[in-house]
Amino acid sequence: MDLLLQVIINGLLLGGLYALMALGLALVWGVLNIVNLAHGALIMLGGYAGYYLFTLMGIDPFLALPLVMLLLFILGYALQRYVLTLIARSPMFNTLLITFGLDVIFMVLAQLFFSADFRTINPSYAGAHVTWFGLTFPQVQLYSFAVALLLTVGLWLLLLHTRIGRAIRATAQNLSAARLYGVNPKKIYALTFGIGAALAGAAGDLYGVVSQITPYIGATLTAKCFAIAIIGGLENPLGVIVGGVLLALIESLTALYVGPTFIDVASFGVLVLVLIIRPQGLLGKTAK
């Protein structure tokens, strides 16, 4: 029962990471409707990027947050403003297309860069724990799944109580609507990319303190938050968290209980049933 209680939390505190992951996605494809397929190796950067902040400058990869952000933010803004811009309201099969290509460029400059070996962001208290009720709380997962939820959070203030989260949401429900008031979509599009950008990029130092960095992270990533995505709900921040949470607990009680060789099988199944049975997600609404 103690191992029980144990893998689930673990779940749990991996699923806020796991949302963490996924809510830039999210935000992306239901404001710019792009499936991105370079957000893995968006992520991806920001482990490189909290790595060598903390292995050439030290600075520890929580406090390095703020700037691993805003230099993604940078490159997602740069990105949507120059490249995808170009692309704007192409049928989705072209946006499939250049973000395929983004990411495997990506990819390919970290490799040529970083190479190929394994990093991982070491802090001195990556071996630290807690102990609550005979339960044993890793510090690294609990601070990543505290900061994943705190810019969950943030994001969700954001949307629903500034006139920038306004104008995306605005954006996102009706263009045409939007630029009557004033709403500029390019520089709103560019804006939401930029802060999809800046959370993979958070998710991506996170990551990088919990597990090991790759130039290949990036596709299996990219398929892990397009699967929380789908099965919390696009139009809700919460329905991202309750997608990372039910994937990760999936997968740690798959683990236990029949092997991780099947954990992929495992979540991919539970995306089969929720596409079949609630297509909307979880959380999300039915089209009227």
Second form
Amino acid sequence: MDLLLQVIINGLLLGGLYALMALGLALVWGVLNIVNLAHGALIMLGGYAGYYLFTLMGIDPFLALPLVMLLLFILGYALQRYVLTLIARSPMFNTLLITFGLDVIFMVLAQLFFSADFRTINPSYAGAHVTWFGLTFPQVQLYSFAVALLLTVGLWLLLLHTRIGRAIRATAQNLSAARLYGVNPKKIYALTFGIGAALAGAAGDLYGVVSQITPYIGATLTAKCFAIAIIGGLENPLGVIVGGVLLALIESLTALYVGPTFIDVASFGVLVLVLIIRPQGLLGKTAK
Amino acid sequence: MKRYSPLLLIAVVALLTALPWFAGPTLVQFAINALMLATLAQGWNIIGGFAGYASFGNSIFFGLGSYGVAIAMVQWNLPFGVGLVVGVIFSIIFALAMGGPVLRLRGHYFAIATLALSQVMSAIFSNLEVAGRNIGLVLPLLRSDTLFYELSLGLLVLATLTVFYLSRSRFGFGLIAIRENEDAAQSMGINTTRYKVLAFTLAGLFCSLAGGIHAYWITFIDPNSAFDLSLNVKMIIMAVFGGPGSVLGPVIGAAILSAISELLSSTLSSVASLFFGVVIVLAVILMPKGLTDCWLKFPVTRWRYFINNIRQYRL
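Which structure goes with the form predicted together with its partner chain, now that we have seen the form predicted alone?
Let us now look at the entire complex, which starts with that chain.
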């Protein structure tokens, strides 16, 4: 029983990070209608940014978050403003292909510059944990869960209560109408992609603390983010949290009861099922 | 097709058939690979280029075909030909079982569902005892590049003839109608579900046979290589680069891209992948409709062709 509870807690904590990973993907997908296959690669780059800030300058990964996010924001903004904007209205294949091409480019460049070695951001408190009610809570996971929650709620508030948020939502709903009201879609698109990339960067930084970074983690992470975004629905950032937690729980319970080799069968199987039964996501539509 | 004279095509095929008798082993091995990729691109063309469904699940058929041959030959001691049939049966069962529900999804959702399915299949096979779990299977060795070459060439010709038939048959026009406007196609009396499932199955058939031949040629398969997602992306890129929905576009796209990446990979492998990424990005931006479209329109509009494309699709 205690083991089950512990597994559930680990799943919940991991779920926060999962949600943060998928948040940027869902945002970009919902607003720009781009399914960004390079999202995992952006997470990977965020991980390396955090790693080098920590090892070269000794900046704590949690303090480095704003800096990592700024770096990835600039990258994302430039990508959308100068590359993706050129194909904004082309058919779906082409947006899938171009983001896949970017994914390959980032992966190879990371391999060239950072080598293929495993990297982990390893602050002094990496192994520390607190014990409540006889259950173990790893400190790092606890912090990253809190950060993930904070950023998700922050994004939610940004979308609901600020001018920029309104402009982003208006652009997502009706591009030409938004244009008539004086929204510059090019800027809004670039801004949205930038925010998506910044969130991916934050997720990468935290991922580097709890797991290992290599140039090749991008594709798997992208697939995972899809699963989370689809399970949670694209319309509401809070849905993504539910998606992240659900996926993490499914994974940890599968590992416990069926066996660790079945994790992918379970998580992607659930994704296919959700798509077939409820393509708008578990919380889609109803959340609006 | 009027632009290509049939006589010229027959001559090219005849020349290709004779290739193993005057080319060195390296060239033949490269050709087997290129022919396989061209077959995959041509298979994807049926579901992606004609019906307009961005399938990321065609690598599943490749994997099923490979495993069909491997399981039949290693576990059941059956000959290669029977193995191919086993792979095709696996693929048809899969296409009929999953085609219906998955093909109801549209756009990105279809793409992601097929992508996830390929992950599921890979994970399932890495847990199957009969498939050798994670370790995979080692097939009996047959040293005859010529045989594999001729088989691959024959399969590509068959796939291309099928697509040629599609390009002028009622079935093919039905698929194009689905691509252009599915609801309208349905209201015109096209049984869209049946058309889509049939296209999916047909595409899977060629991928499966290519996978079977490849498995026996390589003599080793494991879940990661059999259900390799990047193979699926490669076939899409080759088809889209050449011209999706055309008869020879995917073949030409596959030939050009595999030749270039082979030339580069002999110098430095990471440069080859980098080049691949850059080509994808540039090709999508500059000629989103593929080489075939560029070939037809470039002589008229010259360099403005590329600028017009960007102008048409940018925000």
